[in-house]
Each structure stands twice: as C-alpha cells, then as structure tokens.
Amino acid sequence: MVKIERMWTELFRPKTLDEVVGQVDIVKSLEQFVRRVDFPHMLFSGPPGVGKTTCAEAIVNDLYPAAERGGNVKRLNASDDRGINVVRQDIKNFARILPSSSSSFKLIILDEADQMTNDAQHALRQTMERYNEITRFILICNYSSKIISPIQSRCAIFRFRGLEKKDIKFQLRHIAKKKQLIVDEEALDALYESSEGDLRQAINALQASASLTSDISVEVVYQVQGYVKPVEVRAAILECLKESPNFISARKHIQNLMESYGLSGQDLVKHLNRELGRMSDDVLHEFIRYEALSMLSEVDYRIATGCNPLIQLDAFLAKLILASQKQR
C-alpha cells in the first residue's frame, strides 16, 4: 500500500501562540488574553494563508487540557454551514451548555464567517450576547466588512496582514531543514513571489517541488507553480519604452505568456501590475508609471465584466506607447 504524506501545512502548523511566525503584535495581544484565561467574542480578518486560523488552534491548545477540547471546542465552517438553521440548532445547543468544570468558558471557532447569511449573523449575534458568560466566538473572515457591525461592535477585531519576507523565508527554511531539502535563495524568492505574503500557498508549493527534488532550484519553484518569471513579463514592457517600441513584439510576448503559463487575463494584469510597481525610475519614468497603472486598472475592470482579454492587453500596450512617446 501507497503511504500518504500528510500536508505540509497541517504537519507544520504551529501548535501554540509561541511557534507562531510573524503577526508578532497580534500574537502578544492574544497570549495576553491567554494567560488571563479571559477575553472577548474575537474576529480575525484578513487574506488566506497569514495565521489567522492557525492562531484560533494555538489558543485552544493553550487554552484547554487535550481531555477537554473535545467538550469545549466546536469548530464550524461557514461556508458549508451558513444558513439560520445551523446557528438557531448547532450553534445555539452547543453554546448554552455549561464547559467542564476545570474551564471558565466554552470556545466556538466559526471560519469563513463572511460567508453566513444576513439573517445567520443576525441569529449569531443574538445568541454570542445571551451565552456570553459561559461561550466565546472567534470569527475567523476574509473581509470584515461582510459582518454585520452589531456583531463587529462585540468583538475585539484582529486583522491579520500578508507576512513579511523575512517570515515567510524562515518557515521555508525550518521546514526544508526538517525535510533535509536544499533550497536556493533564489527559490526560496520565488516561493514568496509567488505567494504573495501566503504561508499556506508557499508551503503546498515547496512541498510540490520537493515531490520532483531534494534539490530544489527557482526553476523547479517556476515548473511546479507555473509562476511567470518576472523577467518575461518586463520584457513585453521594455518593448513599449523603447525609443522605437516595437508594438508587435510587445503583443507577441503577452500571448506566449498566456499560452505557455495558461494565464487568464486577469491574471497577467496582475502581473503586469507587479513589474510596474517594481521598475526603477531610470527605466520607467514616474509619469508614465502612473499612466500605465492607470490604464491597467480600466483593462482589469474591463476584463472582469467580460470583454476580450487580448483585445484589452493590445490596447493597453498600445497606450503605454503613446504615453511613452508623448514624454519623450
């Protein structure tokens, strides 16, 4: 029989609040409460793959003895449960039930909270203030401005940013040294790239390339991930700058990056976005930058509501060379 590595991510993950990377005031803030053995209804908000939910576990690792979080912990996914029934029955009998008599309180983690229905969160907030004293929610979302205030009002708010470099580098590195992986820098660059400040997204894709080689390089990170080196996305720019800009040469490298990397259009705006903000002023002039990211913003929209993504990209090629020549 085949043996089934487990996940990377969920072998890794930080089991208490003091493993955790990055996120280092948040962290203090929730040790704090912790170590009270007292805190309010919580809600972590922020993009996937920086902490929040791993912080939500560690608290309850550090919170209750591995007897009680069977009887104190419930973990809901709202996602799949986000209709009224699940609050008014699931939610509601769980939280009115006394915790086991070591603990001062029970803990409801409800993820993906921005996903429940108005009247769900309508219902939640009603029952988060009638068993306040015995249960307590962490509401873990994307985007906070999807919970109702009233249930914001109650809760201390945590928003959860994109790691940092530096973070994200020294979780590659613990986890490639367990793994006995070597990893370039230049690698371990590319899987932040590429993940743009996500832990989780960095270490499915090391442990991706780690299924092809122990000796992992940035062009084994580019293989598994289909990352568009950055290098490829400048040069279709570089070819509108010139002082004779080459139109048609410009237009071919968009369609072999969508080709070769299966991009969608929205997809190489965004890339297209990066390497604008990356380019030195000597390369590309302030005034053009601000003209070109303006136009890339109207291609974005315009894609999103359905127009035709190389018909747009041409356009924006095209106006990033009239604004190149007009500053000449």
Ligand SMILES: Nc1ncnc2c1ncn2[C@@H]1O[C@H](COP(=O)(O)OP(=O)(O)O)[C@@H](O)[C@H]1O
Second form
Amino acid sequence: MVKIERMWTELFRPKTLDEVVGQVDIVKSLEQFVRRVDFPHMLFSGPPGVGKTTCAEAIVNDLYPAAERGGNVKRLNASDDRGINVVRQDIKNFARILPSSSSSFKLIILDEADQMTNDAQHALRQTMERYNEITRFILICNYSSKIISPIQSRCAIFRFRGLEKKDIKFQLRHIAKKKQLIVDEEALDALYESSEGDLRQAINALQASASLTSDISVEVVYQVQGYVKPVEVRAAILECLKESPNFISARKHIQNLMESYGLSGQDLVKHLNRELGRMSDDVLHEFIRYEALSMLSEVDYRIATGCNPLIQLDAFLAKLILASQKQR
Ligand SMILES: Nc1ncnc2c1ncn2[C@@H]1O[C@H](COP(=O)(O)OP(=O)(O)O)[C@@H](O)[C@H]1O
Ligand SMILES: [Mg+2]
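So that was the form predicted on its own. Now I'd like the form predicted in complex with this ligand, please.
What follows is the entire complex, opening with the chain shown before.
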C-alpha cells in the first residue's frame, strides 16, 4: 500500500507563538495579549502563507488548556459558510454562551472574512459589540480594505507581510534537519525566490523535491517546480550579444525552453524581461538593455492580441542582434 505522508505544512506548523518565524512585531504584541489574558478583537490581514492562521491557532494553544479548547473556541471559514444566516445563528449562538469556568472569554476565529457579504459583516459587527464581554473575534483576511470600516475600527489590525528570505530559509533548514535532508544553499535560495515570501508554498516545494531525493540541489528544485533556469534564458540572450551573433542558436534556446517547460510565448517574454532587467552592465550595454526592454514590451502586446509567438520572438532576437551590433 502506498503510504500517504502528512503535509509538511501541517506537520511543521508552529504550535505556539514563540515558534512562529518572522512577523516579529506582531508576535511580540500577541504574546503580550496572551500574557495579560486579555485582548481586543483582532483583524489579521496579509498575503497567503505568512502565518495568519498559524498565529490564531497558536493563540488558542497558548491561551486555553487543551481540555477547554473545544468549548471555548469556534472556527469558521467565511467563504464556506458565507451569508447572513450563518452569522446570525451560528456565531451568535456560540457568542452568547458563557465561557468555561476558568476562562474569561471565548474565541471565534473567522477565516477568509473578506469573503463575507456586506450584510453579513454588518450583522457580525452587532454580534461583536453585543457579546464583547465574553467573546473575542479574530478575523483573518487577505485584504483589510474589504472589511467594513465599523468592524475595522473595533479591531486591533495586524498587517502580516511576505516573509523575509532569512526566515523562509530558517524554517526550511529546520524542516530539512528533521527530515534528514541535505539541501544546499542554492536550492534554499531557489525555494525562497519562487515562493515570493509564501512559506506554505516554499514548504510544499521542499516536500515535492524530497519525494525525488534526499539530497536536494537547485536542479531538483527547478525540476519539481517546472521552474525555468535563469541561465537557460540568459543563454539565448548571450547568443545575440556575441561579437559574431548566432541567431539560429538563440532561436533554438528559445524553442527548447518553450518545449521542455511547456511555456507560452508570454511566459517566455516574462522570463526574458526578468533576465534583461538583472544582467550586469558589463555583459549588457545599458542602451541595448533599454532597446531590448522596449522591444519586448511590444512583443508582449502583440502576442496578447493574437500574433504568432514564435514569429514575434524571432523578431525580438533579430532586433536584439541589430541593436547589439549598432553599439560595437
Ligand atoms: N510565520 C510562520 N512561521 C512558521 N511557519 C509558517 C509561518 N507562516 C506560514 N508557515 C507555514 O506555512 C503554513 C501555512 O501558514 P498559515 O499560517 O496557514 O498561512 P496564512 O497566512 O495563509 O493563514 C503553516 O502550516 C506553516 O507550516
Ligand atoms: Mg490561513
């Protein structure tokens, strides 16, 4: 039988606030709230995979003894149970019951709160006010601007940010150690780069890489992510910049990239754009860079409006060669 492994994101989700990585100021404030055993309603906003749900669950663990969590905590996902009736009944019914003996208030965690209709939010606001003495809310959302202002003004707002490179790498190293993996620096950097600060995504990519091998190099990371290697994109550009440029070879690089990674013309334009933007001045003369970027924006537009991507990319390579020759 195939053994199905638990998701590492869940396996390695911090249980308590002191295990959360990054979000330092937020964690500090939350720890103070927990120590005082008192806090206002809270609104956690920010991009996915940065610790919003994790912090809410860590508060639960830090605040209530295990036996009392069931009776004192309710979790709702607003996008599943959207609408005014749920708020009116479910939340209200729970909010008005007294907390268990040793706790001073109960907690309602409402995830994806920005998916609630305006009516539901207004009903929620009333409930928040009415049962304020015995129930606290933690609302979680991606965009705080989608929460009505009367709710915002009743909450302490915590804006979570994409995690920094050092924090993502720290947690990946921690997991790698527990799982007895060897992950080299370059691979960690690549995992961070493609995650864009989303630790959930980085951990998932690490788990996918580990399913191939326990010795994880940057090649493995690229392989599982279908991530295009910057050097391969750069190779096409360099063919055009050479003293005796090689159009056929440049075009071959482009076609290989599209085939082996299944990239669309517009994907490739994005990769070219990124590479052109970060090649150093001594490899790419600044005027060629400007010309190339401006040609590329035209190619992007043309492909978007239905022109043949291969023809457009050929034209781009040809113009890049001409621009480069002009500078010699
Ligand atoms: N700040 C963090 N510290 C440690 N682990 C984190 C952090 N943020 C995300 N994670 C990891 O990513 C997973 C998803 O995080 P979660 O808190 O659910 O994200 P969201 O911000 O979308 O609610 C967690 O299970 C955990 O493994
Ligand atoms: Mg979440």
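Positions refer to the first chain, counted from 1. The model shown is predicted, which means the values in this text are computed figures rather than measured ones.
Visitor: Is it one rigid part holding both Ala315 and Ala176 between the two forms?
Guide: Segmentation between the two forms puts Ala176 in the other part from Ala315.
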